[in-house]
Structures are given as C-alpha cells and as structure tokens.
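Here we start with a single chain on its own, the form predicted alone, put down as structure tokens.
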Amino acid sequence: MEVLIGLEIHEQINTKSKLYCDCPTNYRDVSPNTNVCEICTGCPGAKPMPPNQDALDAVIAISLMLDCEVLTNRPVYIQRKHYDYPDLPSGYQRTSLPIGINGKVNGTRIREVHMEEDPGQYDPVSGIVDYNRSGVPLVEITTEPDLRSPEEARLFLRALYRILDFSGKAREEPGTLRVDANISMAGGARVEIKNINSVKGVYRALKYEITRQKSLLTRGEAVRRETRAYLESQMITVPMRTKELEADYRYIPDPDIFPLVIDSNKVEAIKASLPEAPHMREKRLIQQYGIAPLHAKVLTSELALADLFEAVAKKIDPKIAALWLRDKLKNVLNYYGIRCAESLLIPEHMIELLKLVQSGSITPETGEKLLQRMVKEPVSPLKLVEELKLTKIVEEKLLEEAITKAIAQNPQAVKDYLSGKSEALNFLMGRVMKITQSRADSKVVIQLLKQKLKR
C-alpha cells in the first residue's frame, strides 16, 4: 500500500523577547506566569507590538538555508487562526502567511516556511496553564507529502535539524522541537498526529499508525479523517478529535498588525551573513581534506564540531583529526550527554593532545582519558600529563612487573588463554592497562603477554 507522509515542524526561534511584546523568552527559568503581560495573555483591549524583527530575520535566514524562495516586495499578512484551547487565552493564534516557499531538503520538497507565536503550556491532568511560553516566536516548516516511510521521515528530520543548528537561529534547549505528522495510505483519509516532540517519537508514531491503518484497510474498514495524539509511554496513537479543515480555523488578517513587506536588499544581506549549509560543508570537507564520507557526515552533525575539526586540521593530519573527533570525542560527549558546543574543549588543547599522542609521549588510551577531563574544563593536556605523571611507560622492567602482577592476579584468564580462548588475552591486556593507568603501549603489552604466557 502506498504511504504518503507530510510533516509540519515547529521550532522556537532564539530571540530574547516574544513575538509581539517585550516579555523575555526564558520561560523555563522563571516561576509560572511571571514572564507575561497584557499582550501575551490576550487581555481585552491589549494591542500587539510590531513583530519582533530578530524573529522575522531568523525565519528569512532559515528559509534561505532550506533553499526556499523568500517572498519579497509584497505584503505578507499576519493572520488570526481561531481555535478554543486553554493555552490560547485570546482564542486565536497569530500566524503569518508564507515567508519562504518551494524549498528542498534531501529531495523532500518544502512547501512553505512561516512565522507564528507559541501558545502557553496546559496540563490537562491538573487543569493548570502556564502562559510564560505564550507568544514565544516559532518558525513552522511544512513539507509536501513526499516521504514514503518512517525511516525517510527520520532521515529528513535529522537533516533538517542539522540545518537549523547551522543557522544558529533556533533555540538550543531540548524539547523545543514539535512535529505534526500527516499520513494517508492507499488514497484514504488523511490522519494527523499532533505534537510529537522528538525524531524518535515521529519514527515510532508513524510505524504504529501505518500498522493501524493497514489493519483497518485489510479488514475492509475506512480510515477516519481525524487528529490523533501520540502516547510516548505506550508508543501508540489515540484519537483526539475530528480533523479540522482550514475553514474551521476561520483565518482572517489581524486588523491590529500592518502586513509585512520584506525588502529584497534585506534578504541579500541576510544571505551573505549565513554560514555554509551542512550538506555543502560535508562535501567540501571530503574534497578539501580527503577524509572519509562517514567522518564528514558525523563532523557536520553539529556546527561547533565542524568548526573544531577545521581548526585542528590546520595543525594535525586531517585524517587523524577526523578519526579522533568522530570516534573518541563523540564517545566522550555522548557519555556526558552534551553537545560539542556545550563542552569546554578548545582547538588549541585538542591540537596539543594529538601532538602528544603522535609523538609517543602518551598512549592513545591516556589521550582518551585526558579528553574526558578536557571537555569539562579548559585545561592543557600537557599540563595534566606533567602533573599526573602520565607519560608513556617505555621501561621494559616496569612493563614486566605489571604483566607479572596481572598474570598472578588472574589465574583463570591465564588458564582460559592456554586452553585456546584467545579473548582471554584481551582481558589480561586490560588488567595490565589498569595497573599502569593506561600508560603502557597496548601493542607492546600484547606482545610481551604472549611471550610471557608462552614461557
């Protein structure tokens, strides 16, 4: 059965103030209902300020990075989208007409990019509403129904996330991305899954929904046009309401806001200030530095990581730099659950570390341990090596002593190795590395172990 999937992606824009008032946007850092005013809480008679210029510039920049045509020198109206929900105090949401159209990401067409305001946060269990988030600027990116599977949707969202990261215009905090997924099968009714807050969630929701709709169609039942919610804890979708049509929202131009007119010269100035798009940078890194395509893809998964690589590659063999950043550094960042931009690692210290490894002053294993500390504090690896006495052990007598100790402490591993279990050798090597605090050369340790065990 043919599957058609289209996505509506909402991401908060990184601005200090809200879209139509001066209230700050740090809604997570303050007590409920404190970052509010008459405008963002929809009080009767309150009039919106002109749209936040930083937010508009950000939407233009994101449109350009999505290869969209930005609509210039013509009126772009701000509309009122009416619906009743506790998190929307005015009874309508302000949303612009398209600012960018006809873009493309990884072969998926972008229908339009526009700007709108975020609603508040409503807890249906307690009935409590926090309006701190109400009025925070959003960019909405709508695709054509070009995606054919949950995997395609996942790959598209990862590519889109890279572009938003490189643009520098989206908020970096987790949980700001929300996706509405529209799916239909075999020409049937379109079902919308609302407010999925992760790429993994989109993948799982689509997998479940495809299975559900296939089951209905196989039994000869019709798929209802409806809006469904994704329950992450159960990985299922459940009915919310009948799917709204555009007429249900009763769109009208907001009479309190003049239409926007985007100047073409302004667009050109924004275009000139944009960083290189991640897919273009990925190709350039492969061509310029001769690194593997897989390395280039990982390095361009984050702007800060790509910048770090290029800074390090000026002083270190690019292939060695790429290997360390892609494997060793990414492992450390994943362990701490942080991104490269959040770490305290600086290019000069990474260069210094790799020079210590290349010169043989320290082992690669010691280098990895130092890296764990360097992402947490901006400390010189050379200084750490001197303070902690982490230089590589080259004295054969010291290695012999560590090997003898490891063998004496692990008789079962010795027995296993001598009986033909080769993996026991790696276990013993690990014991030696622990005894020497990873200061021994693992290749030398393996050779000496084999000789010792043979004797």
Given for the second form:
Amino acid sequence: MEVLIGLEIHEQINTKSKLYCDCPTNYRDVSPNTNVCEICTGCPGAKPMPPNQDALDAVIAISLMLDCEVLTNRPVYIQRKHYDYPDLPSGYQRTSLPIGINGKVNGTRIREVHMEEDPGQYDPVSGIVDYNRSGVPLVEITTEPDLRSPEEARLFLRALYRILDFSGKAREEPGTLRVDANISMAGGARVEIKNINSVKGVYRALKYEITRQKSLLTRGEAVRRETRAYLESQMITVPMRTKELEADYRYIPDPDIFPLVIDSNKVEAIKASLPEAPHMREKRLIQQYGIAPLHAKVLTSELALADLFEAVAKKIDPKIAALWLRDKLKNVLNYYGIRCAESLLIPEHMIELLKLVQSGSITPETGEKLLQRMVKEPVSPLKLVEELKLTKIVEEKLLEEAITKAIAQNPQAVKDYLSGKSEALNFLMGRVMKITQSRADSKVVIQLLKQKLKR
Amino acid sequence: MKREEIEKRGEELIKEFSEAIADVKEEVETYYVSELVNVVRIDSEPVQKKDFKDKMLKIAPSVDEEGNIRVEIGKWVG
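Take the protein just shown as the form predicted alone and give its structure as the form predicted in complex with the partner chain.
Next comes the full complex, this chain leading.
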C-alpha cells in the first residue's frame, strides 16, 4: 500500500523580542504568563508593532539554505489564520504568504517557507495555559508529500534540523521544533497529526498511524479525513477534530500590518553572508584536516560540535581531536541526553584535557571520566587532576600491589584464565582499573597481569 | 435560554443572513494597504511589562498558584 507523507515543520527563530511586540522571547526562563502584553495576548484594540526585521531576515536566510527561490519585488501580506484553540487568545495566528518556494532537502521538495508567530502553550491533559510563548517568531516549512515511510521522514527531519542548526538563526534550546504530519494511503483520506515535538515522536506517530490506517482499509472500513493528536506517553494518535480545509481558516490580510516587499538586492546580500552549509563543511573537514569521512559526518551533525572540533584542531592533532570528540565526547553527551550546544565544555578545556592524555600525565580512561564532569561544569581538567590526584600511576610497585589485590579477590577469574579463558584477563584488568581509579595504563596492566599469572 | 433554542435561533440567523446577502455579487479581493510597504522594526532589547501580568490574570477565568491560566482539558485526552 503506497503511503504519502508530507510534513509541516515549525522552528522558533532566535530573536530578542517577539515578532509583533517587544516582549522577551526567553519564555522558558520565566514564570508562567510573565513575558506578555496587550499585543501578544490579543487584547481588544491592541495593534501589533511592525514585524521584527531580524525574524524576516532569518526566514529569508533559512529559505536560501533550503535551496528555495525567495519571492522578491512583490507584496508578501501578513495574513490572519483563524481557528479556535485555548493557546490562541486573539482567535487568529498571523502568518505570512510564502517567502520561499520550491526548495529541496535530501531529495524531498520544500513547497513553501513562511514566517509566523507562535501561539501560547496549552496542555490538553491539565488544561494549563501559558502565554509566554505567544508571539515568538517561527519559520514554517512545508514539504510536498514526497516521503514514503517513517524512516524517510526521520532522515529528512535530521537533515533539515542540521541545516537549521547551521543557519545559526534557529533557537538552540531543545524542543523548539514542532511538526505536523500529513499522511494518506491509497483508498483513504488524508489525516493530519498535530504538534509532534521530536524527530522520534514523528517516527513513532507515523508508524502507529500507518498501522491504524492499514488495518481499517484491510477491513474495508473508511479512513476519515481528520486531525489527530499524538499522545507521546502512549505512543498512539487519537481523533482531535475533523480536518479543516483552507477555507475554514478564513484567511484575511492583517489590516494592521503593511505588506513586505523583499528586495532582490537584500536577498543577494543575505546570500553572501550565509554560513557554510553542513554538507559543505563536512567535505571541507575531510579535505582540510584529513579526518575520516565517518568522523566528519558525526562532527557536522551539530554546529557547536563542528565549531568545537575546529577550535581544538588548531592545537591538537586533528585526527586525535576527531576521535575524542566523535567517540568519547559523543558518548558522554548521549549519556546525559544533551547536545554539544547545551554542554558547558569550552575548547580551551578540551585542548588541556587532550594535552594531558597525549603527554601521558593521565590515562585515556581518566580523561573520559573528567570529560563527564567537564560537560556539566566549566572546570579546568588540569585543576581537577591536581585536586583529585588523578595523575597516571607510573610506579611499578603501586601497580604490583593493585594487581596482587585483584588476583586475590577474584580466584575464579584467575582459574578461568589459567584454564584457557582469555576473556577472564580483561575482567581482571577491569578490577585493577577499579582499584587504581583508572589511573593505571591499561596496556601496562595487561602485561603485568600476564607475567604475574605465568609465574 | 436552553442550548437547543440557542442553536435553533443561530441556524435561523445564518439562514436569514444568507438570504440577505444572496444577491451580493462576488468581488475580487481588495487589498487596501498598497502604498506603504516594508514597515518593520529592528530587533531591540525586549521590555517586560510587569503590571500587565496582574491585570491579565485578574480577568482570566481561572488561575493556579503558579500563575497558569486554567481552562477545560482537551476532549480527545479525557
């Protein structure tokens, strides 16, 4: 059964003030309903301020990075899109006519790029409404229904997210990306799934929806045209309302906002100042630093990680820097479930850490442990090593003591090793590392263990 | 007035209104703002309006102790 999937992606733009008023945009840092005014809460008679220029420039830049044609020298009206929902106090959302059209990402066609304002936050489970977010500028990106599976949608969203990240225009906090997914299968109507908050969520919602629709169609039942909500906790979609058509939104041009006419010279100027696209940077890292393509791919998965690598590679062998950032740092970030941009690690500290490892002052294992702390607090690894006495053990006597202790405490492992189970040696090595708090050189430990067990 | 009566009266009003405008010709949409374009503002330091929060929460239907407005829960999650 053929599946057609189209996505509508909303990402917040990084500005200081909101799109049509001068309230702050840091809605996560303040108590509920604090960053609000008459304009962003839609009080009767409140007129919007003119649109935020930086938000408009950001939407143009993002359109260009998505390979779109920017519509110039013609009026772009800001429209009122009407719908009734608790997060929308004015009863309409201001959304521009398309600013960019006909783009492409990973072979998926981008239909349109718009600039719009974010609604407030409404939690349908608790009934809580917070208008701090109301009026934060957004870029809305709609695709053609070119995607054929949840896997394709996931790959597309990852590629898109990477471009938005590298554009430097999107907000860096996690959870600012929101997706509506349209899905239809042969013989059924189009169903929209609203407000999915993560790439994983999109994948799961689509998987569920395909199974649901397939099962209806197989039983000879109809798939209704409707809007559904994705319940993340249960990983299911549930009916919200029958699907709106364009006419239901009763679009009208906002009479309080003058149309925008984008000048082609302005577009050229923005094009000239665009940051390096992620795929171009990936290629450059391979050529300039001689690192493996796989390393370059991981390092350019996030702008902050790519920047960190280039800063570190100025002082440290790039291949070693790439290996540490790709393996050790990524492991630590994944463990904490954060992105590099959210960590408190600075290039100077990473350089210091790698110098300590390269000089043999600390073991790679100790380096890894320090890294776990360094992503959570901006602390110098040199100071940590001194404070916690983490320098590598070079005195053979101390190593001998630790090995003797490990052997004495683990007679079964010793027996196993002596009977030919070579993996028991790794177990014993692990015990020695634990006793020495990873301050021993693992290669030396293995050698000493073998010698000791031979005797 | 009961809900059914309100709904009935609403339907009547829509019907009457539809009849009243039945002869109105369909016009090409007119955009009145056509002279002045590109009125934008530079993103500047934001301003927090401290007094407004209290004013807004005073007229909100229901507010919790954290300052959230409380409304009905979504029918689709109930």
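Residue numbers count along the first chain shown, from 1. For the two forms, the rigid core is made up of the largest set of C-alpha atoms that agree within 1.5 Å on superposition. Please read all numbers here as calculations on a predicted model, not as lab measurements.
Student: Degrees only, no decimals: how far does the smaller rigid part twist against the larger one between these two forms?
Tutor: Comparing the two forms, the smaller part rotates by 16 degrees relative to the larger.
Student: With both forms fitted on the core, how large is the C-alpha shift of residue 410 between these two forms in Å?
Tutor: Residue 410 C-alpha displacement between these two forms, core-aligned: 2.7 Å.
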